[in-house]
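Presented as structure tokens, the chain that follows is alone, the form predicted on its own.
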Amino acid sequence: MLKLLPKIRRPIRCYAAVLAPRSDSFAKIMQTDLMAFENFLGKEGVKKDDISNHTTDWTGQFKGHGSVVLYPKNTEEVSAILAYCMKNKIAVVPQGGNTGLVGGSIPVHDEVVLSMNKINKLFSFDDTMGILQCDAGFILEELDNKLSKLGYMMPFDLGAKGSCQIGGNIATCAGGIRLIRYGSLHAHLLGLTVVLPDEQGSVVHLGSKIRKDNTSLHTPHLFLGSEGQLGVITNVTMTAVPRPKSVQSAMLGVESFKKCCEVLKLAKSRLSEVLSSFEFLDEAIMECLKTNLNLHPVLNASSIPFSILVETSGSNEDHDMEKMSAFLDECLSKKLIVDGVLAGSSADATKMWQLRESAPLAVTRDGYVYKHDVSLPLEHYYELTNVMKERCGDLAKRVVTYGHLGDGNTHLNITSSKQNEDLEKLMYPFLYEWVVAHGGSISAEHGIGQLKLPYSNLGKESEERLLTKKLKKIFDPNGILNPYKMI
């Protein structure tokens, strides 16, 4: 059982998160500070009133108390801000699209919010080598649309693509539905421009603009998943991938989780180079989609314990459709699936993907939702769901699971009509301890932020945690960046 820090207060989303008291080592914002910020950015770049969209997360479950929001337009202005804040010991929260689920981009006390919204001018793309260089404030969907005109796309796709920013994606090491095909962001990041919170507001250019550079430590990767703890990312260099000319989607009905894993194994073998997504939905989330959003299953069978959404991406439609059809036939002949349908049009595919992409919204309609983002070896992937169903009993309205089965990432959601402390006591820290005891990670792609800080030691050796604290001290000697979170 974990022992939490004393003198903690609970935030709006109190079922796991705990908030440390304000540190006296940080200065409070004074009028002289506001004048300095206006000198760096102009009056239009400093906002004190009506800033709730920057101090509340998109779910409304994390609400902070930031003192001011700053809108720099370039790396130089970020440098001036961080140098000033370091010298005056003013805490800063870097913020991208504010689409996270763990409270990582929300101020806790009176920190300055450093918004990247206006750093979105520089964009260049080498369409021969497939190398993208862009400002950190670009929205993911905007980048994808720009690349589409050049025959490329971003190598990851997220439900929040219409509002999340590439800098935030790097800082959280975003995952998404294409990881099984293109790998994580570690496979694509080449270089970063980062501003450090030192006395000079040092601007460092890490990595390079070429695919192969083995002349130094791969320092850009320190910032993947760093959650704004080490520096502020202002520019990103990474690879994009060719946009497929053929995309095939199929929905499969499976009667046992064991057979879901067998289908995955067969998909990797038979679809191999074109397999791009392998998504999972259990019967409980399908019922939730139907009840809460009036979205109906695409399969005809009356009761299907598990649904699998398979997608392939390639360059030859006839070849890809033939492979997908043969795969479905083999699944049926081996009795791995009880039903299956191949999308015959883009409208059919959209209907399938609407089910998967609407799952996060559907659970919120139950009243209150306890969201989880963990990864597990496949033999324990759905075991966690069954364990939590039994443990929560009638206190939970629903226990549902959807997620990225292809990479072991499960999004277990437990709902109730309202926030329930008795239910929370049953869940935490039991759930996270169970995950670690079964070889998993308490955060697959959402990060630690405020929400999982009390449990961040789980599954990590004490030496590794000490090393991260030492790195934090090197990059951020006064600890002004994103305090009260992650490290």
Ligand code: FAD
Given for the second form:
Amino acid sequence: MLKLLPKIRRPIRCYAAVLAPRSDSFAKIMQTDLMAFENFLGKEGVKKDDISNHTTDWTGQFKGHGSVVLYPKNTEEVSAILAYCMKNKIAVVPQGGNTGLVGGSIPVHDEVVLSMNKINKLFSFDDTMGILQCDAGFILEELDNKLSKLGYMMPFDLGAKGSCQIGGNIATCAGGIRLIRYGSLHAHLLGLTVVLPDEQGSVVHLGSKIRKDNTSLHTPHLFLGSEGQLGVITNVTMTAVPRPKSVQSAMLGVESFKKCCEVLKLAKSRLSEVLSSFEFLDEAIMECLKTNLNLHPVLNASSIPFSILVETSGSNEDHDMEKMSAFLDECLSKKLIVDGVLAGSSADATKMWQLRESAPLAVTRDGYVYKHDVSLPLEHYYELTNVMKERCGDLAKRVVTYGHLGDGNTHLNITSSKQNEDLEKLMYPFLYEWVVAHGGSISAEHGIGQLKLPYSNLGKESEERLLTKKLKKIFDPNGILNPYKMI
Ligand code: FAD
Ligand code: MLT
Ligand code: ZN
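So that was the form predicted on its own. Now I'd like the form predicted in complex with flavin-adenine dinucleotide (FAD), please.
In what comes next, the whole complex appears, and the chain from above leads the way.
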């Protein structure tokens, strides 16, 4: 009966377990498998009890049924596990910090969780060329702290930095709050060590340890956004960027979305090389932050429809401050903003950034949250929020928007006191079809995982989908890596 479900109706909130029943081609874990794993990893590397932190996602919406978590300590141990799982047809979910927001790092049925938590020893940094080489299980913030002592920083930053891992960041092609300045991870990735799910658990070194190398296809880049489908990343080589000596943050209040876009245009022109963030929060998320986390706006005016957080980073405080002040004056004199505060201290800046970075937590505290992560041409960016507000009406508790406006990436979040099928029927597939019809992407940064699986064909030509499936088959002939998801 279950097998027929996807054919007889379009599932509403389709997580992979609904769409894809357990595949009989995968073996069930037996005692002999556990013994083999213990043989590779030692008893301490195999965990069967108290594993809910590995089988539940950050939002609490995805709960898998995996019954064992493996903790390899190095590439060789990953290789032994994948070779064994390939030969014995055991399905495996690679897992980094488990902060992903589409259910990609959670087992759907009884897949083994392959945690990267202990692969975090190797670290080296060339502080002349700015090239970092490190194990994939390093937490992003730890890497950034290490680089800080050497005058550098990671070229991307996100609210989950205290838990997410560099391997997970590569596997999701994480975006975050500095993409407007430093570009996507494609601009920084140089090389990867990857273990393939083949008979030998082949260890392959892709790309280079140097900045320029055009001698082959740029294979490491296939792993950016691969969501654990192609192989397990165990080591990463990438560029870091010089740590700015001067950072300025300002919060601006804006009356209309059209003016937000004009402020963006002006920021690019006037702040140009020092502009490092351009983040967006609407009034509804500000209200949600106040109600659920007791966080209050930094702007004084009683009602501000839109707030923008602008950051500059540079090497000369006087120069950067002069640019920021002139930019703010121009915003005011052109009546683009109704209010504005320039952070006078790092405590002020922290307060501003706390608002933006706490937005994901504020919406999860609101009840049940329907998260979206789409990119759109700017003329449709906030139109989506208005369309969905109208469509959902009273069924939604809140319709809030925050996001990386400078990158055209909106995080429209719709909350409800509890999961609501009527609301889901109104939202899906309408929302994703609307995004594609208006020239956008249904996933700007979080990926497909389980959450967007039913919609993953939207906006992609069938030839591209076919090519992706062929690539998957080459890397993972038995399909044991992260089944029931993205590909
Ligand atoms: P996981 O969640 O563990 O895994 C994510 C996917 O990668 C899974 O499919 C998994 O199988 C695969 N994977 C993980 N490690 C490996 C590996 N070593 N080899 C192969 N595959 C692997 N994302 C953004 O892009 N921008 C943001 O601004 C942002 N902000 C966030 C804020 C909060 C508060 C939270 C909770 C999440 C946010 N995210 C954001 C989402 C998430 O943090 C990122 O997707 C992050 O890159 C995931 O890293 P992770 O180590 O937690 O990966
Ligand atoms: C963010 O930008 O805050 C993240 O991508 C997380 C989210 O969308 O909630
Ligand atoms: Zn984001």
